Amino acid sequence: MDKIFIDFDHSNGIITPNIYGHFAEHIGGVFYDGLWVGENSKTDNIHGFRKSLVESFKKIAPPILRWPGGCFAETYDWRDGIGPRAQRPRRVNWWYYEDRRIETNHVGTHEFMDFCEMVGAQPYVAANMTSLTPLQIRNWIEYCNFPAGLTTLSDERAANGAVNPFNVQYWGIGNENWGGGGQMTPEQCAREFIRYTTICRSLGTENLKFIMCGANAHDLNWTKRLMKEWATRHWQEVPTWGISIHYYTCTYSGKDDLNFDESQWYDELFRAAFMNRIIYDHRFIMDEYDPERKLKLVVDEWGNWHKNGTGPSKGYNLFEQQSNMRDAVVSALTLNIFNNACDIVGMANVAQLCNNLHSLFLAGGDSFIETPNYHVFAMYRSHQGAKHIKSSVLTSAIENNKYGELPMLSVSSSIKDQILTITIANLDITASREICISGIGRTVAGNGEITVLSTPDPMTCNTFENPTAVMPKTKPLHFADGNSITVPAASVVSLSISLSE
């Protein structure tokens, strides 16, 4: 039999609910029959967004969802996606050498800014360093932050229809900067950066919370000469709020993602739970320059990534995939990971949203599901704005010469107006795992309930034929300290405990 002990007296601190954050970039078909199907579609809308995507979405409480981009920011000018949408210039859009997909510039700012609106969600926006100059970004924070009658930019976004400011907090100054954007180096990117932010000082940076584009997955050297040449500049005039890393278990390849066997499960899983070490071995490097822990992590592009084309749209919306049982214990895996490090990742966002990878919403025409990714986050919503609490598992593990051990069951635990939340994943292809869970410091017993994700196949999709393959069960729990429950292979569950004491 496994076991958890519920560590009362240790905790790593408040989950912020930006751990749970989302991302839409205009690639594919995220935005265009994804998330926007127009104000005069006859698929229901609201002000041209998907009515059940909106009403859906808003249900898992979306603390903060990124866009434009990703790499579509990289080529993107603002001021293209203002105005009146039928004055607005059509542009090859950055995957264009892809898919030859123009960008109409029918979902812009003011859109994103509504879309954010309708579901609660702060905006995340991704400003584009690569070929817009500081005073154009700068531009961008004043036009959406500032009181309508006090600028002419100001008042030109009131002409258009928000008199009220946006008030955007995060602002990510440049995206793979490694890479896509601009194949600059470290130090290129730190020292732009800090020429970018510093013009920002006059709006006033109280409010404002900036990014800074760190590495590549286990990219540890960009990491090390990134923040060495950061801490360099010892007279910043803006502060930087945090550093981004992205990851995504790239298994793209021939192969048929949606067909599997054990040892490719496991491949999978081992590759998802290197996350771990990824996210302590940056924070170890960023430690030496930034020793008081003022940046954040930012983990804001994270997911599966895998063949192109096995989504509903068969190839036309670029990078879709359709997500299975494997895809949701990725996502439990990686969410107890981002809990329990609570004290060192300051966001995070899954990519990407609708109809692409890892995607929580797959969509086209009138038809509209939600992929077992979305019932992940479902399930772990209670862990937003918790205090997290130290979970101690033994199980069994296997083990990788990569990546070391991998053990068969994820947990991560928070507590939050004496509800107890504890989130499993059962990495188990093969067998279901009876678990014991004990509380130290305080039992564990009360009445609450048990919710289960788990297919008898788990290469089962929810699909627009069937969207609710699927979809996890819930029941009452009544739960006494050192009873056990019996967790199903490839799967995951949730539970939540009012403690009765």
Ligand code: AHR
Second form
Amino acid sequence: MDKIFIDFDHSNGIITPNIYGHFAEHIGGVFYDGLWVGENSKTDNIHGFRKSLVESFKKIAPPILRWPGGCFAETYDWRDGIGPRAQRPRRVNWWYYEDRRIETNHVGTHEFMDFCEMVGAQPYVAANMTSLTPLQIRNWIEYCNFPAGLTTLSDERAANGAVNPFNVQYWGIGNENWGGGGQMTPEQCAREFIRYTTICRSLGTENLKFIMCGANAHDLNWTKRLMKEWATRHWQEVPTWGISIHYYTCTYSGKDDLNFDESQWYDELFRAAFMNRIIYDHRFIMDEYDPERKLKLVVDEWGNWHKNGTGPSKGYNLFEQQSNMRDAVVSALTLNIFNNACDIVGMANVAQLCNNLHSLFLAGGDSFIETPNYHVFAMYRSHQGAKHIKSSVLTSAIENNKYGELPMLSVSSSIKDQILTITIANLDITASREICISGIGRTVAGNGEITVLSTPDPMTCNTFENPTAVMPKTKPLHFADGNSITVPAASVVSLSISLSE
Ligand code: AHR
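Show the form predicted together with alpha-L-arabinofuranose (AHR), please, the one above being the form predicted on its own.
And the full complex, kicking off with our chain again.
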């Protein structure tokens, strides 16, 4: 039997809701016919956004949404997306070379802010550091955040329909500047970041949180050189809130997400579990230049990246893929890693919200579904803002030369208002596991519920034809310390217990 110990005497702090962040880029079908259907569409919408999606998204309390890219950001001029929609320019955008689709700019700054307000998320804007000037970025911030009546730009915003400032706090300066964002060296990237943010300082920066472009995956050399250069700035002149990393599991592996064998299942989970190493190794490097840990680590793109074309659009929407229990287990494992590293990870954004990589939603025309990833976010919702509780696990593991050990259970736990949440992913694709759960420093006892996400065949997906093939099931639970539960093979489980003692 496996064992989980919930150690009430040890915590890494509060799990910031921002760990449960999202990402929506202008790419393929994320916006057009995904999130956005237009105000005159036959599809039910709120101010042009797909109503079913807005309502479903709200239920998981999205804390933050990153936009407009990704790579798209590095050729995006925000001025194209303001003013009367019919008069906005049509542009070749970053992704044109892949899918020959033109950006209509029907979703711009105002529409994005409206969507954020509808779903209750804070905006996180990724600003272009490659092909716009620092002054143009500074002007975008002024346009968004200054009170109407104070400047010409804030008056322009008000004339465009938003009298109240958008108050955007989070600004990413640059995206993947080691690659599509200008193919910079880390030193160049740090210097550019300093140049852009120094110009922005004129706005008054007390409410601005700037995020610098960090490494691709485990590229520690990038981080070391970036941090070294960044450390040459004067702290007073350049406010920096965080440094980003991007990590995709299975990037361009060429594997199909709908068909996998046992070894491919574990291969993907080994790669996903590597997120833990990435986080701690980066923090170790960052500590040399930021010993007080003022900088947050921002994992602003993560998820599985499978072969294109398995989604409902059959490849028309760039990078659109289906999701099944393998993706759900990766979601659960990754969110457990972030919860357990909540003292380091200040934000994370799953890529991407709809009709793309590791999506929570698939949509097109009047069809709309929630993927298994969505259900994991729903099951983990109560971790947001809760106090992390350390958990330790006794279970078996498998080994791999490159990645080391992969324990068969991934766990995190938290407490809020005397409600203990324990989330578990069973990575074992063939066997259910019996797990004994007990507390240290306090007993795990009380009434609550258990929710299980699993399917007899882990490759099952939700589709437009069968939207509820993969659904969580919830049952009441009376739990006493030392009781055991059985978790199915390849499943995600959440326990919510109202502690009675
Ligand atoms: O999420 C798709 C793309 O992946 C993003 O545009 C880019 O930042 C990353 O390479």
